[in-house]
Structure formats: structure tokens, C-alpha cells
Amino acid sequence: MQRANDVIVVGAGPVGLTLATALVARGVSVTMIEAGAALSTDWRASTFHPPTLEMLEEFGIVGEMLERGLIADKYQVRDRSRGLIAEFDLRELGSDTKYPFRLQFEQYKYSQILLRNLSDHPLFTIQWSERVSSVAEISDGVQVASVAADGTEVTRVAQYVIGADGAKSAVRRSLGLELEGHTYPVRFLILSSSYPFEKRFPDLALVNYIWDPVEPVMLLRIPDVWRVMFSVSDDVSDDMLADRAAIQQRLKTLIGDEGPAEVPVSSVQYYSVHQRVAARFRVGRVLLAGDAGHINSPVGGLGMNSGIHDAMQIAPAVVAAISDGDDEALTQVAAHRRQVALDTVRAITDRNTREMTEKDDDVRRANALALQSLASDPAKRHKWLLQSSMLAAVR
């Protein structure tokens, strides 16, 4: 049996690496266990909201992120048939935050920065290609059993274990917890393209939510390419989702006749869309953070941000529990983060998703009028911006 000094973090994604960074900065040793052989470079989240950037200032990395990312100070809500519905200017939050914008910066690049800074830290160790098989509390801590790539069984003990190992979390399953909620009757097809969508749609923002009763679209600019996210009925097969001709037809329907004979596509991904939250974020000395504890629709860009917020609030509570033996703060943080996942993240992303995918034309018109009315009222618009930017949830 190998013994880890203080904390085992399972999962080397953005949430796990945020946890490790915050913990070692406070003098706590961390052993990280990652099932993959290296950091994932799959495109997933790409939006960093203002309060997340505020929290990350303590790591000294925000300057690099701003330099390498794109500042999106506006976002738009559009209708595929009627055009622009409303535009929201985050610069109105200038009196509320020093970061009145969204930063478009891929999560894998964020993870690379954190891992680079952790790699030589004496309190940090990472084990690659190791899958956690069980987590169990024992008299002097938590025992974690895992299996290495060569089949070797490894057992470690830590004072606390934090599962940040995603929606299929081995830590959460070992605790007997499920993600409770629902799955939408749609899937998202995500394409990367160098096509200049800004030339097709006048005054296009870097972040756009496009309503449609058949195939709603999110159109997001990241540093290198545009990301086009189609909401597709869940009865469309994987083969059809990945079919080149079908992809081209979707893009041409979005762009119109003036588009090229073939729209460039550099990557294709697709996945189901969920709204689910674990019944508990803490069981004894084991905690859940990020997608291990809550998954949500990506409409609004709240998922990764809320996971980072989990990490930044859990870390100091773990440190306090280790240093003075009082873990009441951990109980409070776990309960608070679960409530945020329910009351804020789930509520906002569910509203956004339902508005984007609404099929009834009368309801769509009513939703558009309500959003336009809100956008034209300074007080209501400011409250909306505080909520959508996540500032309201962390203040």
C-alpha cells in the first residue's frame, strides 16, 4: 500500500487541476490519479465568466489566458428566421467586476497551463493511465484502489479524496450515488470550422445563441476557429450525425446559398445533453466537484465555470479540516455548491435550452418579445447580466 500525505484528487481535467493548484498553494500535498495517458485535448468548454477570472487571479495565470484568448464583451440571441432578437453588452458590468466580458479560451489550454505550473511542485504527484476501482473510508482516512495500465493493482490512503473525474465518475459510483435529473430529447453536434461566419451574419458577436424550432444553433468564436453547435433530435443515428454530406447540408442551410461549395470542417463531435445533480456532494471524507457532481446543458457556458467555483471553494475548506480537524466548513461548502448547481446553474441553462429549442411559434414570439423588453430596461438588463455572468451566484 502506498500512502498519500493529504489529498487524492481523481481526474486531471480543469476542475481537478484547479483543485490541485489551490491545495498545493496552501501547503497541502496532492496525488492526482488520471485514467488517461495524457491531458485530453478534446474540445469541450471554452467560456470563462468574470467571477472565474477573479478567482483565478491567485494562480497568476489570468494575464496569460487573456493574452492567448479572445475577449467577448457582447453576446447575441438570434432567431434563424427572424434575425437578431437581443444583444447584451457585458461592458455594463464594469462597475461590478474588473473583467466585464467572457473570455473565449479552450478548457484544454487552461488545463495545460495548470499542469505546466504543477509539474515541478514538490507537493504534487500525478499518476497517468490509472483507473480508480473503489473508494472506501477507513479508520485513518480514505482508501483508494486503482488499476494501472499494466494491470497492477495499487492502493493509496489519503486524509481526503475529491472526485473530479467527470460525468461517469468512478468516485461517485463507488459511493453509490447517481446523477439525478433528466436527459433532453436532443443531442448536440459540434463542428469546428474556419469559415468566416462573421461575413455571413452582419454585426455577429463572438458568442451567439440562435433559436430555431428544428435545429437551434450556438455559434461561438474561439481563438483559432468558429464552433458551430447544432441541436439535433436524439433519434438521429451516430452515422447520420457524422455523415459528411449531412454535415455540409446543415452548414449550408445555416449559411445560405452564398456559401462555398464545401464549408471547411476540421473536427466533429456529438453528445447527449443532460440536467443532472448528485443527491450529495460529500460522503464522509470524500467529496465531488464539477461534472462528477453535476452536469448541465452547455447553453450559457456555466458548466466548467461552476466546476472551477466548486474547486476554489472546496480547497480552503479541505485545508482547514486538515489543519484543525474541524470539517464543518466542508459540510457547508458541499451543501452550498449543490444548491448553486440546483438553483443557479440548472435553472439558467434549462431556461436557455428550452428557449432555444421551443417549437411552438406563438411561444417563441412571446419569448422573443419578453427578452427584447428585458434588454430595453436598464435595471432588468443589469440584473440579467449579473445572473448570466455568474456574478450574482458568487457575490
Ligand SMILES: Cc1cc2nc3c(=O)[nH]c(=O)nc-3n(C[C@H](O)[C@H](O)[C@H](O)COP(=O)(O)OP(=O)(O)OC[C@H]3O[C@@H](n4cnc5c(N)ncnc54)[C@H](O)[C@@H]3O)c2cc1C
Given for the second form:
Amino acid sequence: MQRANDVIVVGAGPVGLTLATALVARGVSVTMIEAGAALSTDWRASTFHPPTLEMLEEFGIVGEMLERGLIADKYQVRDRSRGLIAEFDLRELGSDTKYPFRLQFEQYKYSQILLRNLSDHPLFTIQWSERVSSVAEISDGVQVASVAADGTEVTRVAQYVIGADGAKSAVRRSLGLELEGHTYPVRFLILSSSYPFEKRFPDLALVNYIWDPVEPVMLLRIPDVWRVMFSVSDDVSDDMLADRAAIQQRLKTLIGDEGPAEVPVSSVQYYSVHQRVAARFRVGRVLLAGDAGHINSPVGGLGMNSGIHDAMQIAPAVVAAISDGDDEALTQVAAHRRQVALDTVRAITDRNTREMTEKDDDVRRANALALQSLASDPAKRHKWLLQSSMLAAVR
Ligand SMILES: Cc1cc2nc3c(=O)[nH]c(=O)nc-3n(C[C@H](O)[C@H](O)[C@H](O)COP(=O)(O)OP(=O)(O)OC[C@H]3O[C@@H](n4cnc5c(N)ncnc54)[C@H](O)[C@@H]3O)c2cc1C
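Now that the form predicted on its own has been shown, please provide the structure of the form predicted in complex with the named molecule.
Time for the whole complex; same chain goes first.
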């Protein structure tokens, strides 16, 4: 048994690293436990919304992110057969935020920046290749049990523990909490391609949601490549999703006959799509943040952003609890973050996903008319921009 830590953060994903950075900056020591041997470089989130950039100002990293990322000041909603439905220009938020755009920047690069800045910090320690198996509250703290790569069992004690260990969170399971909600009957097939999609679709934005009754697509530009995310029925097998000829056929259907014989594809991934929230984000001295507490469809790019918001709001409440012994702020922040996950993140991503994947032609047509009506009404459009950029949820 080792000396009690101030805080143990489980998981070195973008949310855990945000928590660690915010906590050490406020004078609290952090021990981070990460199951992997190094940071994940999986491609996942790539959109940073305006309020997230505002919050990250205190870390002094926004300049570097802006320099290395792409500024997407518009996003489009299209229909595969009917073309452009509506375009939203985030520059209309110019009087609401310093950052009236989405920043396209990969989450693994964000995590690398945070880890680089944390690595020399005297209040920060990271333990790689150690998987947390359980947490248990004891008289004056929380005991965290984990297993190292060589099978050694390790026990640590902290005043507070934050589970930022992703969707399959061992911390959440140890608390007896499930992620409640549903899984959509689709999976996302995600391809990276250097093909210039902007030549095929005139005036294409950097972020595009393309509705279709069979296979809707998100087309997202990140600094080096386009990401093409096909929403595919969940009865398509893994082998068929990864099948090279089937991938080329999907791309051909999207691009049309004038495309090259073989569209370049540099990576292939697929994911199930969930809409789930834990019943509680706090049990005693243990809190959940990010995907450990809530997972949602990626349509709208809110998952990681809301996880970073969890971290930035939980950190000062933990600091207050440690310094004053008053943990009322923790109770409030845990309840508030859960409500945001339900009322903002779930509501917006569910609406986006349902619209994009709607199969009934009449309903799709009605949805398109409703979206066009919203986009052409300045007051409604502004309200929607505030909601979908998450500004409304943090103001
Ligand atoms: C295809 C895709 C596209 C997405 N696009 C967007 C987007 O554009 N915008 C957006 O906001 N969100 C997006 N998301 C969601 C976003 O990727 C997640 O919300 C984000 O990764 C959550 O971060 P996290 O730190 O909570 O969890 P994770 O990134 O999952 O990190 C958890 C960490 O915990 C570690 N860990 C797990 N179990 C243990 C254990 N028992 N012990 C120790 N360590 C453990 C893992 O190794 C990992 O490093 C997307 C997701 C997907 C799948």
C-alpha cells in the first residue's frame, strides 16, 4: 500500500489528460493510471467546438492547436440525391465567442500536447501498462486496485478518484453502474482518403452531413486527409465492412463514375453507435467523466467536447473539496454534467442521427423543409448555432 494521493485519474484519454492538467494547475497532485503502454493514436474525434477552445485557453495551448488544425467556419447538410439542403455559417457567432468556428484537429494530437506539457510537472505522475480493476471507498479515501502488465497486483489510495477510462470503464462497473440507453442499428465505417472530394462536390464545406435512406455519410476534412464515415446497417459483417472491393463500391456510389478506378484509402475503422448515459456521475469520492459516464453518436462532434467540459467543471470542484472538505460543489457538478449529457448531447446527436439516417422519403423531405426553414430564419438559426456549438450549454 502506498501513500495517499490527492487524486487518481484513471485513463489517459483526452478527458483524463484534461482533468490532470486542470488539477495540477490548481496545486493538486495527480497520479494517472493508464492501461495502454502509450497514448492511443486511434482516429476518433476531430472537432473542437467554440466553448471547448475558450476553456482550453487557461492551458496556453489554443495557439498551437489553431496553427496545426483547420478552421471550419461552415458546415453543410446535404442529401445524396437532392444535393445541398442547408449551410450553417459559424461566423454568425462572432459576437458570442472569440472562436466562431469548429477547429478540425485530431484528438490524439490534443492528448499528445497535454501529455508533453504534463510530463515535467512535479505534481504529475503517470503509470503506464496498468489496468484498474476496482475502486472501493475506505474511511478517508478510495482504494484503487490495478494489475500491471506482468500480472503484479497494485493498490493505491487517493482522496478522490475520477474514472476517465472510456466507454467500458472499469471504474463505472466497479460502482455497479451501467450505461443506460440504446445502440443504433447501424455502425460507422470510417475511411481516410486523399481523394479531393471538394472537386466532386462543388462548394463543399470542411464538415458535411449527407443524408441518405441507405447509407448516409459524414465527410470531414482534417489537416491531412478527408475522413469518410458511412453509416452502414449493423447486419453487415466485419469482413464485409473491411472488404476492399465493397469499400471501393461504396466510394464509387458516393463519387460517381468520373472518379479514379481506385480511390485511395489509407485507413479503415468501424464503430458501433450508442446513445447511453450512466445513472449517476458520482458515488461518494468517485466521479465519472467523459465516455465513462456518457457515450453518444458522433454526428455533431459532441462526445469528446462534452467530456472536456466535464473535466473543466469537475476539476475546480475537486480542488474545493480537498481544500475545504466541503464537497457540495462535487454533488452539484456531477448532477449538472449528467443533465448536460441528457439534455444537450443526447438531444442534439440523436436528432442529427435520426435525420441523417431517416429511411422514409416523405419524412426526409419534411425534415429537409424544416431544416431549410430554420436555416433561413435569422433568430432560429442563431439559436440552433448556439445549441449545436455547445455555447448554449455552458453560458
Ligand atoms: C469514430 C468516432 C468519431 C468521433 N468524433 C468525435 C468528434 O468529432 N467530436 C467529439 O467531441 N467526439 C467525437 N467522438 C467521441 C470521442 O472520441 C470520445 O468521446 C472521446 O475519446 C472520449 O474521451 P475519454 O478520454 O473519455 O475516453 P477514451 O478516449 O476512450 O480514453 C480512455 C482511456 O482510458 C484507458 N483505460 C480504459 N480502461 C482502463 C482501465 N481499466 N485502467 C486504466 N486505463 C484504462 C484507455 O486505454 C484510454 O486511454 C468520436 C468517437 C468516435 C468513435
